[in-house]
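There is one chain below, alone, in structure tokens, taken in the form predicted on its own.
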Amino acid sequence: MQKYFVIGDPIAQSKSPVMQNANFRDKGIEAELMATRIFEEELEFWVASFRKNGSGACVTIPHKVSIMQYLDEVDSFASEVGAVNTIVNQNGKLIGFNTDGPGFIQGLEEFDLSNRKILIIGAGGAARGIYYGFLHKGLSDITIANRTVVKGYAICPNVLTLEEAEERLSQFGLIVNTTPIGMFPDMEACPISLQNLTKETIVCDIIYNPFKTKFLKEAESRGAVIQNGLPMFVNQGALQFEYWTGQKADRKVMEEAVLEQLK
């Protein structure tokens, strides 16, 4: 029985178990996935063990950056977003790529996205991923909002305050909230306030669970298009697995084992 993880912190909430343990069973491979919650000061440890025992993983909050340090070696993609969400042990040997970016574009494939300004909210490991996705797109126009302002250079030359971002919400075509605020259990949160979002904007959150935050309850109710997590996970979650087996991966499958848990 092959082994994988996802490791995080928190983990609790996480689907991913659920969504790849079904597409291994789809494809008839002996394997499983869990969720292992790690603490940043276990994770050289963690890396050791499973440099001996697992086979691939997954990497969520807060370890998306601080994993590469540990790894043999980072794709060209991953190096160059500075994250990593996904890891293939090769024989004792580990090599880490980012699926968050690919993943969330390929979910965006219904809309027109030229000539729309986007706005970014976070400066983590996901936003990372997500900016340098759009830039692969073709898509340059991009403004990074986050509480803490340095962070933001660190991706993006165009950086604003959560205040700033606020104030010009109606100059942005799409808005994109990579944080885990409003997540599980802390529903009535809301990472920056939408009273000048235009009916006009795409309004995205990489959340899943809940199913609509608060956030995009919001933005619904003032007449945007939303789009919820789901997507973004399906997509990054299926090219997780085709790295790990090189076998495609089936996302109705995924997606449809992810709505179950979620009822």
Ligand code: ATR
Contents of the next structure:
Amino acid sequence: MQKYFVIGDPIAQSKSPVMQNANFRDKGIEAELMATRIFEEELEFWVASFRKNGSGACVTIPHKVSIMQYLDEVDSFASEVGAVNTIVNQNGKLIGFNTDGPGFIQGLEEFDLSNRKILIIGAGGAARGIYYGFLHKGLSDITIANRTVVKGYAICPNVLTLEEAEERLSQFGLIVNTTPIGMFPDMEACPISLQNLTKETIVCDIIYNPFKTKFLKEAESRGAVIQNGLPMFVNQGALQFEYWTGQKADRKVMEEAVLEQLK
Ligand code: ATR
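I have the form predicted on its own already, so could you send the form predicted in complex with the ligand?
Now the full complex is given, and it begins with the chain already shown.
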């Protein structure tokens, strides 16, 4: 039985086990993914044991940056992002990847994104992954809006305050909330006002619990196209599975497993 892990702190809420185990069952692979709560000071020890016993891992908050120092190789995209969310154990050689940004972009495949000005709200790890994901797709008309403006400049040259973004909202054709504002249990919160939103805009939230955040409800009521965080979560997980096994993941199977657990 091959062993896979998702490590983070906290970890109890992680839907990666149910989603990846559905993949293993679907493909008839004798493997199991387990959630393991790891504190920062345990990380190095965990990596040493994983090198011997683990086949692959998902890395989540708060270890996506600190894990990098313990790996043998980090692929060029993950290095650019400066964070790893996936580890592949290739016969004792540990290689890090980042599937968050590419997963988010894959979730938008049904839309034509060319000529859309992009607004990313937030400037944390998720925003960074998504920013580089867009750049790799050739989409570079990107602005970041963040409470702490200097953090925005660490990612991108075009930065607005949240208030400026609210005022200029009608310029943007694609808006992505990457902050945790609106996430369970604080579900009445909204990252910015959508008063100036135009109907043609696609509005995304990377949150999937609740399934429709206040931000998305507000966008929908103004006639915009909305997308929650589930496609990103499923696609980033599918890409992880593909790095681990070389097999194409069935995204429908994964989505159903997550939805079942969210019920
Ligand atoms: P992640 O790795 O998931 O992106 P993070 O690195 O903690 O998480 O980033 C969270 C983002 O949400 C940050 O941009 C943060 O703004 P600051 O850079 O000003 O800290 C933003 N954020 C979190 N809570 C917020 C709040 N209550 N109001 C405004 N922005 C908030």
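Positions refer to the first chain, counted from 1. The shown structure was predicted, so the numbers you read here are calculated from the model rather than taken from an experiment.
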Hinge pick from Ala219, Met232, Thr179, Ile120, given that two rigid parts rotate relative to each other between the two forms
Met232
